[in-house]
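Take a look at this single chain, the form predicted on its own, given in structure tokens.
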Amino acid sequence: MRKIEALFAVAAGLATVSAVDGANAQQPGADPALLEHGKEIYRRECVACHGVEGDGAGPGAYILSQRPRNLQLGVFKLRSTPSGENPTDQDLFEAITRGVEGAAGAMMPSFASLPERDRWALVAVVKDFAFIEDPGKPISVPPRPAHADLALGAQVYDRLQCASCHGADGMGDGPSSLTLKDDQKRRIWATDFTDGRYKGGAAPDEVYTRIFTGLDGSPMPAYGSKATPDELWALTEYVLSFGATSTDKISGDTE
């Protein structure tokens, strides 16, 4: 129990480190050798959690109150993809580079400070256990409008009905809160937006993506084709209003 609890204390304090860039990431060619490389740090560092099958039943999995996901479904939250499709390799190597910001109960943390042939040697892992062989193709995010139409998030977020879960404040208290569960019946939580961390980012055009493509294998669904761009973005900026601090308010059209 001690080394259980020593490891789940090391991986917080890893959890602090700040996520590299990712996008300037350069992901090495197709090699076996990379696959048997990866295997090895993931014996290291992820089979407390995710398990030596990937199946998300790892010796330390108990712990959490959000359980590992199984990467055996091959269903990811995290993804620059429609719904239903493949994460990229990039949406995998960044999500195991920050690790899951915003997730209530979670643990994932981050892993920025592996070598970066680390990082994309555990994407080919995560690959292998998903049977992952053609990527999906990630959405285009239109630029970012220059004023914030806070009134027509507002009208949007209560439209899609997002306050059922993620409450009028933001603050993951909506009446169905209590009763949320992912795609294998265990229990889930929804943001709290009111803190600043948001899963996948909380970068406007990240936040964007998460409520397009929404999170798969949880009830977050895709809003892609509920809402026009513009919405999208104006229920972005309102979204992250939430938690923005009072001397760092977005400044919005309230018309």
The other form holds:
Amino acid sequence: MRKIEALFAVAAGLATVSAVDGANAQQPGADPALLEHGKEIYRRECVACHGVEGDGAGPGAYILSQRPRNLQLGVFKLRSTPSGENPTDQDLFEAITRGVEGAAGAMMPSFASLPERDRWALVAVVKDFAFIEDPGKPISVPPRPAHADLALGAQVYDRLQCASCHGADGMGDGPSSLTLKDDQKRRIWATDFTDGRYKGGAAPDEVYTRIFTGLDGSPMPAYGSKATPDELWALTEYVLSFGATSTDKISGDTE
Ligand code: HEC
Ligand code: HEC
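Alongside the form predicted on its own that was just displayed, please also present the structure of the form predicted in complex with heme C.
Starting with the chain above, the whole complex follows.
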């Protein structure tokens, strides 16, 4: 594991988050030298979990209750693109920067402490494993309404039967959650929203995007075509409101 780096990750993370959020992160063009550089970093930072061949079968993978992704499958959960499409380079960059944190034991550390160029080099490696030549096109996320319509959100949550997996109280304990499997036929759990942690980040835009595009490879469907943008925003606020009692993330986000 990276030791000293972890200490700097917090400080580096603060500086990087804004760079990741904005469109100002510079992506170097396709470049064989960058890919080679990325492979070096991959061997150091990623092999323990994702394996030498990127198949998710690294020597440490067995410890994790949610296994590292088999990158060769080319199926990604944390996309800004419609279900079934390739992620954008930015999506991969953000996943590597943020890491994957989830209530049910998914643990990929944040690599925000690596230089930006190294993280773009890792994006090149992931695309190489996944045979991605054409990145997908991101959905458009309309601006967050000033007023959170939680009553509408509750209605939509009901209409779209989110509770069947996530539970009426958002605790991830709906009746269907007892039997869910991912695309590798591994047991997986519906997210507990009261926990306030999200694989794709807890910022409202990020949660909206996950609901719109779904998490490919998991049982979480894409709802972009099942509700209007206003309804999707109300639903996003409703989902976030489950976590409001245990964390102050929501009040912190309304600047
Ligand atoms: C400690 C183990 C671990 C390490 C180290 C690790 N990962 Fe992961 N990785 C995971 C897990 C667990 C997941 C998520 C599985 C899930 O939610 O399906 C994941 C998911 C991913 C994803 C998929 C995100 C998506 O949208 O589905 C990418 C890309 C990725 N890792 C790249 C990397 C790269 C590049 C490195 C090295 C810099 C790395 N990982 C290091 C465990 C790890
Ligand atoms: C068939 C079961 C199922 C249904 C129905 C379902 N989900 Fe999910 N959802 C899941 C699973 C399983 C996950 C966790 C996937 C993972 O951890 O990789 C998830 C994850 C999520 C996440 C977390 C994303 C992240 O970044 O961690 C959100 C938000 C979410 N669902 C919202 C909803 C909403 C809103 C609805 C209703 C419109 C809904 N879900 C309906 C199974 C479901």
